[in-house]
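In the block that follows, a single chain appears as structure tokens, in the form predicted alone.
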Amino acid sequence: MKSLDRIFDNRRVMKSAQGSPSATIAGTPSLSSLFDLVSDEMSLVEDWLKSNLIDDNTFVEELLKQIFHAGGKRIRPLIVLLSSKATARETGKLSRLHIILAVLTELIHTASLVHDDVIDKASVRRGQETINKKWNDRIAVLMGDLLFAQASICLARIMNPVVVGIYGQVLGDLCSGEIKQMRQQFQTKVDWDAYIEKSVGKTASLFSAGSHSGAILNGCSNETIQNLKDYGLNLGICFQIVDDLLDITGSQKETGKAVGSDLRNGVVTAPAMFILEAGDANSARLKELIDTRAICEDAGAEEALAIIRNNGGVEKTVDLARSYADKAIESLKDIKDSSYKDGLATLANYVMTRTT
């Protein structure tokens, strides 16, 4: 592997963001404008992901290129960089440890996606064939393990026991969240606490780790660290709820995966839960489609999707996601004003309006 220090030293990451007007991120949420706030740092993250993960085995190297050259929004490292800059002692100035933190956060996320595709038997991710579809489940599992191992190496380099503990908990939460989801397959009893708890494990735990670990490295107060932890937790829950919504309302062209794939796999999420708890004829029919596994077939899945879309499941889910986005923004109120703080708030609004 190439040295991250060499990449770091050859790029300017201490560029001051003074004078970056908040107006650049006002109005309609723009992800590109947020990346502009951390462009130098994000380019280091991309360098690492696209050129630093080189293996002596040419086959493994090709798989790594397939994974990271497929793109991805890089929202998790964006959260790390924005929150780190928002709480830096000298506004906007980061160390190499913050870059490593952003890299390992994306590595953990990507590794979990590779494993998720195996669990879900997914054939498409980000518009291209998944590793398990193109090759087989065993190779996909090992590739996910390799990425987790690389994340562990990065984590060791940070040499902060608190941060190590936080990310260790994330790894446990990811596994626990997936297990809970598997145990809840085809369940029609509505349990909102279990749904949110699963969303924390699958998504929000990593968001929260990224949002407040940079503040820990910056030596911030416990209050500031807790506020950013709450921000990431609420933003992550919002993100997962919107992700569940897109499984109902999105298109394969936009989301990169088949519409209704979660539903077909028996994963009952917020849009369906709102219908199920209504206790009317639509609720009874949706319950029947799930109980009989009819949703696993095209006709049953299409009928279930229509019931959810036409009877308030979408609108109520939007309201639920908005409540968590608002909580995330509220968590920022005591963070010092800066374009980076504004960026974190804008990111919450972007998550609410995203289509991919």
Ligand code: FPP
Second form
Amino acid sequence: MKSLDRIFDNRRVMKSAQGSPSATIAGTPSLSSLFDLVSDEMSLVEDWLKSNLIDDNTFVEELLKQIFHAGGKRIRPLIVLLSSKATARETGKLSRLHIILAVLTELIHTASLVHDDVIDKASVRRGQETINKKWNDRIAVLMGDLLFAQASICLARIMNPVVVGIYGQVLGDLCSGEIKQMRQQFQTKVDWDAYIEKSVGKTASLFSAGSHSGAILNGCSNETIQNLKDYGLNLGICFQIVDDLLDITGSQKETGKAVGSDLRNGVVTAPAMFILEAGDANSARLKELIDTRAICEDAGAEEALAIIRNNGGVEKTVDLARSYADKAIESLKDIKDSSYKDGLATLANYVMTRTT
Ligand code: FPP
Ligand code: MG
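Let me have the form predicted together with farnesyl diphosphate (FPP) next, following on from the form predicted alone.
In what comes next, the whole complex appears, and the chain from above leads the way.
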């Protein structure tokens, strides 16, 4: 691992032009219009990821490139930048600390996925072979750790103990969320509170940290900080529910992940839970497939997918996700009007319609 801040020392964070094109678009929201609102800052984030993820060891450096060249949607840094700009003293104007915050949020996310692929025994991520598949679990665990280490150094650079505490809490939440999910594997007793709780831990905690830490750095009121915290929390829950839905309805070409892998791993999520709680013949058959572990095999997984798709599991899950997207948008009502605030609302609508 080499030293950080190759970019930041020599470059100023530029102020994006005010009055950028409105991000609110009728129909399917466009993610690119949201990235346009933070384009200067996002290119600094990308520059950081390209320039700082280097290592004395060429093998480690090759792995870092493999992880970051595979892409990623960059939704978490987008949330950090939009919410920071929406609450900046001079609307839209950020400091290098906000860029570091966006970088470290993406680093933590990526590190957690490298570990998650070990836990899930996943072979494909972002359309590429995972580190655990291409190399092995030990290397993947250590590469994830290396990225967490980079994130910790970024966190130290922010020099704000409250933000350090928030992200420290997130690291714990990610782990406990994953452990809760493991403990719920192959469970057919429907417990919505437990499902939402583990979704908060594994996903929404990081969204929420990213959505309100910029406001803390901006010295905003407790009310503004709380509103943005609620925004991220609800958006993160919505994001995870849509993620669970895409495991049932998505295509590997678009998501970059194998379809039905949650089911095969016995991870029972919202679409399956709606079927299980109906108490009819479909519930009984799905329960049997899960109880007998037939769901782990191709035929059982295909049958379970068909039961869920053909009996309202998808539609009910969309409604559930929508309720959290609406709560996220509602949390923004007292944030001062700007194109960045509109962007955060549009992002919630994008998350609802995403296919990748
Ligand atoms: C993806 O979930 C995984 C996460 C959102 C979080 C994973 C967190 C960990 C593995 C713990 C991280 C470790 C430390 C040390 C903080 P998913 O499997 O539902 O999504 P996927 O379909 O993209 O794999
Ligand atoms: Mg996974």
